[in-house]
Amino acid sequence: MTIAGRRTRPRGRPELHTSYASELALFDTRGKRVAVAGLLAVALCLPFLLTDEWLQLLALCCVAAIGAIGLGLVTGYAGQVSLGHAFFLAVGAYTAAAISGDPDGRVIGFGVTNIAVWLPAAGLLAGLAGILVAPLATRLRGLYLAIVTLGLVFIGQHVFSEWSALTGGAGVGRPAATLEFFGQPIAATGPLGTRDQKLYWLMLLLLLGFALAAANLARSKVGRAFTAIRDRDIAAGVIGVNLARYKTIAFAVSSAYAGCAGALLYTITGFFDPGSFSLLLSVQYIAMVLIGGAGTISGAIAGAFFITLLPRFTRELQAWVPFLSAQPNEVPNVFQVETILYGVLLVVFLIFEPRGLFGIWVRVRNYWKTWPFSY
């Protein structure tokens, strides 16, 4: 409703929306953009309280943010499973390394080491490895194209893994993607910080900008048609809504996304070999997405910072549990207790908060609001 000009919006009612300047707009309370300014500040001045240890384990956190805001567009928002996000983020960080790489090098390189043209690059060529797999997507649904695309990801380990002149081979691997901008090293110790100081505030400006990118497709036409197929696709191709087109333009962006994040993800620990892109990677996006929350792109981000902080803290369990080795060849070690624990963090989510952490928030946030009649 509006008074004399001035929007107005009755309290504790967030799903109510009574103009639809109110429904569109990105932050549409008061509450929300104070609470994402502050967040910004926390995170801006995050560099000046940690370790380099935490600041570079929190940019692995930012670029794992952009690939799982992918995977919820196409999973979370147009409803299609893909368990093939290992095998565009692969595509991603060879496109980068290979452009970026030493010609004179054992490994295929260009020289080109500028970030405005490899990032890019590796986001296009992911999105046309999406393309054509989108036509598989039109034609299944359900558990058939997520066994489709499952295939994607050992058919991309034999390729990655005999493509020794791209790749460097198995368990030798290459280096990643040079940070450079223009001939200047973005991701170097100077006079502004050191190196793990500018790698993480480069990663959350680049996630800032991937997730208004995100966000706002989600609120427009496209993002509303995915919406319409992930709900009921036969009704939404009944209204009119081209499910083909839009089931391509889902997975060319999803994928898209997914490019980007594996050309920045080695470019922090520098370097990285076939064996990275195994199932397992593609289980930790979907684990990601769901247990962040399907269909929202806070719940997406949430989720990556969830399972790329996990590791970490299940290597403190062996302070509190003895019998746990922390030498990977010896039973029972804390890798496998984090393996396990992706499992089962999955379970109790579908069957306890099928929301994920975003619909946690969502209860907290209600609970507070209509205190003391919470019930």
Second form
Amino acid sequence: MTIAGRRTRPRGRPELHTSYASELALFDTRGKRVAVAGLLAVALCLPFLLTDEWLQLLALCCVAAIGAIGLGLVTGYAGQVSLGHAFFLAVGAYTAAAISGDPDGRVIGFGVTNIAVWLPAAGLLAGLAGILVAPLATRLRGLYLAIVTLGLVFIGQHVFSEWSALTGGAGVGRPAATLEFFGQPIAATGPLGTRDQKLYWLMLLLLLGFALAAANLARSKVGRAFTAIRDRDIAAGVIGVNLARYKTIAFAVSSAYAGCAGALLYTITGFFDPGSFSLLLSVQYIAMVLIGGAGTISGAIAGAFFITLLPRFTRELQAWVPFLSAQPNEVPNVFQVETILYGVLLVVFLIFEPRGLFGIWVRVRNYWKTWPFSY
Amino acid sequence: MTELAESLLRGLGTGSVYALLALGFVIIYKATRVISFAQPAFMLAGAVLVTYLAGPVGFWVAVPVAAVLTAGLALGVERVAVRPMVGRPAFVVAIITLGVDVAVRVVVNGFIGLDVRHVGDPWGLRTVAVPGTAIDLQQRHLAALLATAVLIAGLFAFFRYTRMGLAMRAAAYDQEAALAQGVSVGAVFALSWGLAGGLAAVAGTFAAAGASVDAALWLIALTALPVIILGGLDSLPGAVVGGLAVGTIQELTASYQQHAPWLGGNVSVISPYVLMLLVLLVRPYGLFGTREVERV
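Cool, the form predicted on its own is there; where's the form predicted in complex with the partner chain?
In what comes next, the whole complex appears, and the chain from above leads the way.
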């Protein structure tokens, strides 16, 4: 695609497309190619520059970004509001943990620790859960759908906290999936690097794969059907988009992404309990998509990094604002500030910059594109 | 038989709390076409205000004062966070209210602190026997039911007989036409948020009566969401009927869940959501909701 794009484009005129392929190319200008390659190079070299604590955090960001891309597909591209993302994360997390769990342990486990088995399985099962929910989604629209998916989170939370043979029960939890690739343990310090360095590289590469797949889906026939449904679903139906089919696809793909993200998310910390999959988790993912910029892949990634790094920075805030306490039982403390920031940032972004971080980037880019004629 | 009747009456008591909350949601929805996810925060704020006011001025003064103060808070939120978004997609505004809810609740939780707070209601867990039967009815449920009946009667009279009520009905029917007839749609928005805030405060008080106010109280307000979907998003009678129905179903599930142990404990908490899913499979616009007419 990029090769074709280069050939059919006259030099120095980046906006002129003479073929459909060049119009659709992912990295259509030299600037974009150079920037993405540079960013990738920096990202791959980060393990040599940062401490393990930061690498772990960045690995978490990468996994969150996979989940956010998934929610972005269904909410940002296809326009179906889903507050039920936490449920699909849970399905993935428990599938992976059960498949790779210890067969003799106190919770269900099948002892297949290979990531090449449990990651696709988690995606597949969560995707199936998405397909099961889809019939409701095809019947309902807008806010009705939002509330039904919210109900899904509550029902899921009940099931997971009661099914203690699988989940270990509320407040107890179970170990997450084991990171191992055909007999090679990934999450262990070895000659290739420390545990956190390897974790970070793995999550970064997975994020890259998932992001490219989502970007390709978004510019295919399916992606165009998604945006048509988002912009005006009745009109889309009239021009021949099969609404039920594409809404089902949107939910299936989004849930599969959530399942993979859920499976990976807790391998970093190693342990999780059913209480984690609450409404707040769904709201965090909605915040990632909306603060990053709905309907863009890079926006979802930016939003995921922003929201995941936010707690780290509010903790730093404590050094600057003397009356904030780091103890959770004193008022006001940094944890309260953190939660308030989620809410306030969501409100502020939606009012002042509805296109999110991606919108800010577009504005900056356009300023310099036309510089010195900046209006 | 006694057990059945008692759980039914208990259900009507909790159901009236849901009905009050659901009325708030529906009033806001009818005026602005938005579901306000900030209602849980207002309910918690109202209940916490009552716990602070009940000591110095007594319960009976504290409740109306807290309702008015919460209505004021709701007015402020509407003016700052929601009014600038007029004309934007309903989903975006709903997410904004979600953000408001998260932020406001943290502040309110700060006022709850670590000690247990009580609304200081005069009923506690005392019961009164229904004459002629062996059925015991909890006083707080009776009070909730009566208060809800009075408030609903007042609301319906307000919508039916006052100029402002007429204006609100007109704006709910067609905003532009109402604007052209001289209705201040902005005032309608503000009033609907104020009403919803006040109703949420009263609901919060009754939800906490006989128990304590803690950070988990807001989950009760979320139960109003299946209620409004069940009754239909834009139907005031639907909110009342749905609220009572959900309350009853919930209490019945709580009473009889020991017969189905495979469902797990506390299954009554999710029974409203299951009921909502079942009803939606048959009627996508709820029991009393109007079918949306779409033009391309």
